[in-house]
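Below sits a lone chain in structure tokens, taken as the form predicted alone.
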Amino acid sequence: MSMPCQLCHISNSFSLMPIKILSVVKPIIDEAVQKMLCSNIAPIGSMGIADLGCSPGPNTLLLISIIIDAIHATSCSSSSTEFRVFLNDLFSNDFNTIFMSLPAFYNQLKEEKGDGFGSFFISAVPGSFYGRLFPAKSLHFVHSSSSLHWLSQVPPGLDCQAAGKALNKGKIYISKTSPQCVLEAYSLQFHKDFLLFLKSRAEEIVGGGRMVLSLMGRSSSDPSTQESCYQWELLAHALMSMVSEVNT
């Protein structure tokens, strides 16, 4: 089956997005990182970073790339530092591509900082951010990029059908024919989860860490706007063509 030409410019879109948030984002990392740096009297021995619902491809080793470099600026920085990395995502994420990656990417960080400037250990973690994922007090920065405005699951109630009739029928978002309801339960699971996300990440950041996150926004209060449907609106007629394809 071949990719709609609407997907296709979806998967483009996003591939290109997260390079840009992360232009966006490093003035923020680099002071997050300095101000973790310098308020800790003693030096960090072992340093726990990561980094959730990351990309599968080579935007991942970028955003590594950006916080050493801004360790690496640091003054306060030691170069017996140990660095633990960890790239989280959910179970079907393709972490293989990023390990496939490693080798260049130590190699080019060895040429750029030189044999003392720490050690490195990546490794994933598979499964929902929604939750805990690491020991307490285990990470001194955490960073998240586009991920946060997925949900866990669909709101209840939306993926079932009332009285006969889908209260959302044909739209995986909230759209100018989605009825109040919708948009009060895509609020409630939102402000579940994003709890949830904010007490796990406390029990496993240590004291004097810091957090980076980068979520989706809109300048207008309205969710249906078509700043924030329009890349629905395509992946949504893409998803019901690849449906039809397979029914037809």
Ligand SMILES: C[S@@+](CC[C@H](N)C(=O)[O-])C[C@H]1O[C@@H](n2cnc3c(N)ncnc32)[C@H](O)[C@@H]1O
The other form holds:
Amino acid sequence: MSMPCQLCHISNSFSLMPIKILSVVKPIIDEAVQKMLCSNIAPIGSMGIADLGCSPGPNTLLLISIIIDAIHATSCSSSSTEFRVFLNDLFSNDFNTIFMSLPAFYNQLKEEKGDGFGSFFISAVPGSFYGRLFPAKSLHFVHSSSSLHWLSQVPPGLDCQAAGKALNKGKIYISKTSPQCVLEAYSLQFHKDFLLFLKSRAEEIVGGGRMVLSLMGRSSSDPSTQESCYQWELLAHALMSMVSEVNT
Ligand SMILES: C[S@@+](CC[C@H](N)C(=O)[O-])C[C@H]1O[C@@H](n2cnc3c(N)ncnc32)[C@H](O)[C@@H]1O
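Switch over from the form predicted alone to the form predicted in complex with the ligand, please.
The next block holds the full complex; its first chain is the one shown before.
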């Protein structure tokens, strides 16, 4: 089946958006890493860094480069510090693609920074960030970009029929036509998920550690404005037309 061009357009803008976001967030990551290294939270012999919702995409390694640059830019890091970098995503993530790109990444780092770019031990931690992923007090810096808008599940009730009618028929998120109860269901699900995320990280991060999270926001308090829903409306529309193609 051919992909509707609307879907190609959305998929392109979805994959470019995280790169833009990462470039905006870079100074914040720099500051967080440097402040952490320069504070006396503990003599750090080994620093735990986690990227939550890393995806198999190119941004995963870009983030590691940003962190290495931030570490190099401060006089507070010791050359003997070892860095444990954990890449997390769902069990279904294609971690092999990341691993296959590591040799080229290491070579590039060596070329750009010489042998002294530090000891980095990169590994994968599959599982949902809505729950514990790491041992207690094992992380110093946690990053997550463009991932926390993924809820742990469709809010209860939205995927079943009420009075013979699906509550959010033809939509994959809040839209202009969604009734108020759909908005409330999404809001409640986000609150539950985000609370669980914060509670889990609170156990895993050492006192004085840092966390940088970036996720989509909106300037209006109304979640059904064009600004908030446009891409999800388009995506829902494209999916519905693909389904109708299959059914005809
Ligand atoms: C839009 S991608 C962002 C990828 C990358 N962080 C970036 O900035 O390019 C969102 C990622 O979050 C992952 N994700 C969604 N829910 C998750 C969860 N509960 N636990 C871990 N990863 C999750 C998805 O599998 C996906 O790879």
